[in-house]
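Only one chain comes next, encoded as structure tokens, the form predicted on its own.
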Amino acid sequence: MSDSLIGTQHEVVGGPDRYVTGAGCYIADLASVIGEATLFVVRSDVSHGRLVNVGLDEVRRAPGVIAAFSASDVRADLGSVPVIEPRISVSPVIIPFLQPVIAVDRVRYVGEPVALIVAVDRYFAEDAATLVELEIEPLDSVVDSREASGSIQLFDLDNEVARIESSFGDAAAVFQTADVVETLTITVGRHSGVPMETRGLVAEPGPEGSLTIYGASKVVHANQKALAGMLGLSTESIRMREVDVGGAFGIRGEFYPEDFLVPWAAKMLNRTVSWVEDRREHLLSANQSRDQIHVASIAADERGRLLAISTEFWIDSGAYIRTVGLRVADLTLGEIPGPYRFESYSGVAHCVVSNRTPTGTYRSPGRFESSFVRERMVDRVAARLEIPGDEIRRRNLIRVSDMPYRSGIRSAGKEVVLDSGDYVSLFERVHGRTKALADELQHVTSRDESEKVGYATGCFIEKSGLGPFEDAIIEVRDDGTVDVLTGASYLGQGLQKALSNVVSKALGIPVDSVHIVRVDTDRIDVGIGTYASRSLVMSGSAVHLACQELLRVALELAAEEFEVGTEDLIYDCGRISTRGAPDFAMSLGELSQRRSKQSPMGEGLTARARFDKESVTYGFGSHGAVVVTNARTGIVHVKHLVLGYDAGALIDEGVVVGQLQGGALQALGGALFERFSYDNVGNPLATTFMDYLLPTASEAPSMEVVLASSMPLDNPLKARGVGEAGIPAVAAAIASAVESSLACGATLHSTPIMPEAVWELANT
């Protein structure tokens, strides 16, 4: 194992100055580096159809290529070719639908892997992909996922993979008798979180069949115990490492087919291979997400009292189910009744396959969904009964009093317990707010007469840090400055300024002497990983546990160098010393020299500790939305977003602005840019930049983010995840601020908002 390859600099996450002067360490930069093969993916260019023939021949001796592989090779060398296992969500209905890691005899999407060209570089291999000798018998094509369970089948089996119901009280009987009910279906567009940074691989062979693979990211000891399952290793003999990331989202770092075919390369060449996708390739066949279809119904009585409301509702899983399992439809199902005080609920999913880019999970999964489904049926019924949309939520949100709030509903195998939270007051401060800055736009004189100013706020709830555990080790250098590692993965999210903190205020020692340490799985031998708004709470947990096990530890240690009992010593900012002898001190550095003179191995000052944790914890959030709506062109501006989260204890303001921000513009892409289409056989039509649409710096909005501070119980930090909780509602909000500017009722049912419906709801 080359240990060299990744500096010390690298090893340890670093801030905003080392990524702006351009000294990150990325995928690329490393496979420039110790790269000496480049593997490239030869793909499916037909969305369905049988895999006659891969022939090769031509291929393995065109000029700069070194090897070819098929399906055939990889049974040939394992006796079978491996499917991608579930990570969560694990459910024997989805096992037929799994995705072997290279085409065997068909193929079910425009992507999917059909061979491998391993050469000296990418432009040899591209150039040699040319020769393959590929014949796929094109099938019938599934696109509709309403449609996706009629006489086209994907496998030997419906393609309906499962049908989930979540439910609490009788909501038909309730919309027999209610006072109002509306239904309408709605439509939330498939996009993705398309990172700055394309996927990557470098897996690097060493002694005893032995591999070290860089780049893995997210759930780094999930992917390596799945990556051993497949070649018949032992988890120790794959080790994992961890390098800059330039965005994740929640896409990045699932275990894709590339996951094993670049480490498999590896294995059957005995030398370094590299693989980095292309932008095309990454909008092909990296993990795509949303694509639901609702028919949804609300009652209400004649007052404005929200009493049931329900969904039958289709996800489009793409052609296979991959790592995150049905848990996105379950996510959606757990989050539709959200913050009000329904009587009743029904929601019906319907997990269908279709012959298009398999789906995952994108930040805030199922909760940019059931927001944008809630939120606008709210909106049907505010306009039903000619109440304004804030008076309806002022009026349904659950109060403190209700608190803890359990409707029974259960969501990724947990209860939504609503435990605490003033609701009501961070919703009047978005309201409140969002209202002030629209104010302000309506004076401004120079707009032109078809601009129409509209604004408007929406709710939800938020789900973070989800257990099981998560570890943390604390390492004490001889210099007094500490490493911390933990299974969290480092995304660029912010992660580290927070733990530093978390070590700084544990410790009383500066943040600039904590270095936060990447993952590596020969440091640290467990770990769940960076999903679902759960690092802070989880890794954070755990590093205050590990600090106080660390300061504990140092107590003994200098008792006994001192010759007194821990009672006798006083600790303060990196320092033990006796009580009535300051001078008589020991800095934590020194006990560490100390005690790895005195260690068998040359361990130093080192702590660990596990923070378990089987509740999800939940927290209330409000978004608004100005907008300028011009009622010539349908075109939308958004001015003003007005970002509410109740956030718990802030480790890190700047951090929690920072993600709220980010996860905003995300969720503005969705609401109004991003989408990816298909023709009616399956052909994706959205492969670049130029088909793609995503917000840039000119569509960005101001931002304005207000917190609040209930404390949950659940962690020792009081502290909530907020990852994904500047996404939910914009989206529904901007399409009410819409409606809004062009005093309409609730009609935009569709994300993402197209100028051409804008049009028509202005000129109708």
The other form holds:
Amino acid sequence: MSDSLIGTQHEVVGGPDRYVTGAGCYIADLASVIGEATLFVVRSDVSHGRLVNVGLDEVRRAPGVIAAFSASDVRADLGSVPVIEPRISVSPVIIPFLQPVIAVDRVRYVGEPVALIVAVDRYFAEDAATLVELEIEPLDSVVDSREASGSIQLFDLDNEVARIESSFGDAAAVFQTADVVETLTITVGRHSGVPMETRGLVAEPGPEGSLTIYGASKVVHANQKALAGMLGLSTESIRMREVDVGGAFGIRGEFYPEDFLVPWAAKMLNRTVSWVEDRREHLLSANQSRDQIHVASIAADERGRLLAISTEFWIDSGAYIRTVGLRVADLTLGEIPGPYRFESYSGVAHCVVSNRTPTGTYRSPGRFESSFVRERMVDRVAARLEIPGDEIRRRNLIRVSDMPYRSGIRSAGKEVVLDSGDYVSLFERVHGRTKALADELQHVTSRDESEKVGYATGCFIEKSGLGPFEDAIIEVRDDGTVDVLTGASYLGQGLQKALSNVVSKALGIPVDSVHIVRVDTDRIDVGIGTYASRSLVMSGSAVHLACQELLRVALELAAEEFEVGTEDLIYDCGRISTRGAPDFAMSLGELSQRRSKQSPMGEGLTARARFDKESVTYGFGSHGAVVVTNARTGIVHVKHLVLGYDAGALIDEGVVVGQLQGGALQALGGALFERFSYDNVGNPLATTFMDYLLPTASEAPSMEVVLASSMPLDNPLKARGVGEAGIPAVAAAIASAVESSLACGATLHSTPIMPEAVWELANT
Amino acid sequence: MPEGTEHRRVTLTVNSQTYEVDIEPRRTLADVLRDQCGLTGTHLGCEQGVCGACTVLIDGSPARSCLLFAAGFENREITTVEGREHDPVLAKVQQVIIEEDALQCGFCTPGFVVLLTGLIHMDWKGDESDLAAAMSSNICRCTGYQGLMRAARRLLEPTADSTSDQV
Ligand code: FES
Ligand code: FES
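Shown: the form predicted on its own; wanted: the form predicted in complex with the partner chain:
Once more the chain from above appears, this time first in line as the rest of the complex follows.
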């Protein structure tokens, strides 16, 4: 049945014509087409409580219901209720805080799974859900991360999961003697990826206990292994397949409770089970992110030389530590000093749990937060010394002559080495352009007098191309077109276009002849996945190497065929010909046909390569914002964003621009609108798009992209990943631009920047 | 459908084709289009009436199919993103969306295609900020709207007005 579920055309990532005509195949479409049993997750509506009883008798008798399960059924089947293991940033301290796939005797956030209903469709499942006898004895909730060490505990342990430190130099001594020291408490609000497509899965049982899972993404092979472990199956007996993905942004594709529950139910019932969450469920249960409170200090001398920066911060992880462990805290710590020549730094992170939805990595994790904190502090120094912010930045950015620049700081377990790029010149370009756009806007005379123009530019360091490796397989079809497989996940980010370009260039064949095949663990057995802006660099490089390998194999085959040496062969645009004997020529397709006739398994011309790399590819960027602030209402309208990034070699400029612009608007959302708010007992208040405000076309500024192209040397494409580089300094630039519009010092200290805060600034 | 469920036979006209469906009165138009008619191009992004991914045309005007009950739309002309054969404007909008590189993941795309088609049918007029307001009916999470606004400008040619630079 597997192959009938997805039309073969959907194994290949589609072009735009598929999506504009509605012919895409997203997970809900697959679920709709197969019309099989639907799973509905009954969730806790209490933020903290003892789970006393989950009564499902009436549910099981309800019309349309096929089955209903609670934790006791999972335990009866497997002996225990599995917890979701961390995928990265593994540390023994987090073990007690991991999430069980279904609540056992305690619930810790609104939205936590407590029961499953499998019904003929969602309407009947939702009807039946009203019949669940759910008895939860409420407990007091932990809602303030800075008081998380108080008397209420989530796990009968201190709520502080870990305290992590990072430093270089002797910051304490510098703060003692510096000319200028500024301190500010800064809050980075809770927001997240919120892709337009909610999460979903289809699990289909096959022969001998095997399972095929559709709807996998991001880290497909890791999830395959995790699921196999939990179900007690061999990894090979689980086949994971990706379908079209409607946005991921770091949050889709992590292993969530449903990634166990849906396949488990399919296995229990021995029938295909699908699950598609609704928006409310998504906003309650998918990873949220950011949510940090920093107490930051900065030291400078009287000429504006930055000396030291420090922060002690609390990161609210929500109710459980999920698959990324403590990675966000770690990344934040590693990025606080950013692109400036600080002599010393000290950072302390407190990772705490609370009765809120668990968190994870959202596009540019740690960079949105650290850049907001750092750039705010730099602006504090500028305001205090009455030196323009751009001048302070210019004086303190790391210079080409300082490279390779090593402060000794580590991020994600690796030393940060800044080895390429002209930071100052890119900053000047971005800043100049931002200023010019602001000047233009100043000259519009018809403006209401309460509307004030302001502008500012912030800076950041962005990481990309995280290792350790990725594989690529190229298979030549009989018609000479090629299939390309890697462990990367196609999340709607344009990666397929970039990879097609790499292949097209390496093999000299048209882009249309390249089929980028969606991840299918049956076709590619290893992979790391798509996150940390790694896929262009990692999968792109692997594809590049696989193309070279393919050419090598093709030439050897042709040499055998024509009985000449490979040095007598010429490869050009998908054809191999013999020097001086033009009749002796063959296309890649013909070679592949020949090969498949000879080989025992019938495989055609194929090649496989792996790209390994230890280093992280760092790049510099700078974001400028031009805003109009209404002093009467406190409403901020961002008119322009200037997005500067040193992307290295450009594989596909359209994709780069699209990634930077799309990321920047998400950052703008986090800067001004998006917030997962909770009441004082942990009830989520943003459960619809009426409360969780996403930017629309009316809020979207014009966005210009300014690219630099210093070449990183750690990958053959000489590229940097761009998936997250639109995000880091946008919020910081907007905050500073608002202050510049009101000609006041650097006092905005929280995202989202609410109209009331701006109004206060304008009217005091 | 389980025994005893209230249901009725409803005839819908979608993209000039007739669909006879046996449905409960509570089924939304979006669900019926997707699950009964097999027209899965109409997407569901929120089912809360906000995101516009589910936009269809009812007698030429855009409507959010997640908020409507299918049973109320007999004898109305429904157009979905799949209807390019029946509505040449739809085909044109699709072409311009591709040319302006106005999509990434494509999930919001059907909603925007249908919205723009509806605006053209309604003979929409306005300036640049009205156009942004009209496009704010729908949400895109990937693109930052730059390509979508370019496409909208090309298709709808907003009137230049003295206040369009105003904020
Ligand atoms: S799905 Fe109908 S408006 Fe979002
Ligand atoms: S292209 Fe992904 S939501 Fe618009």
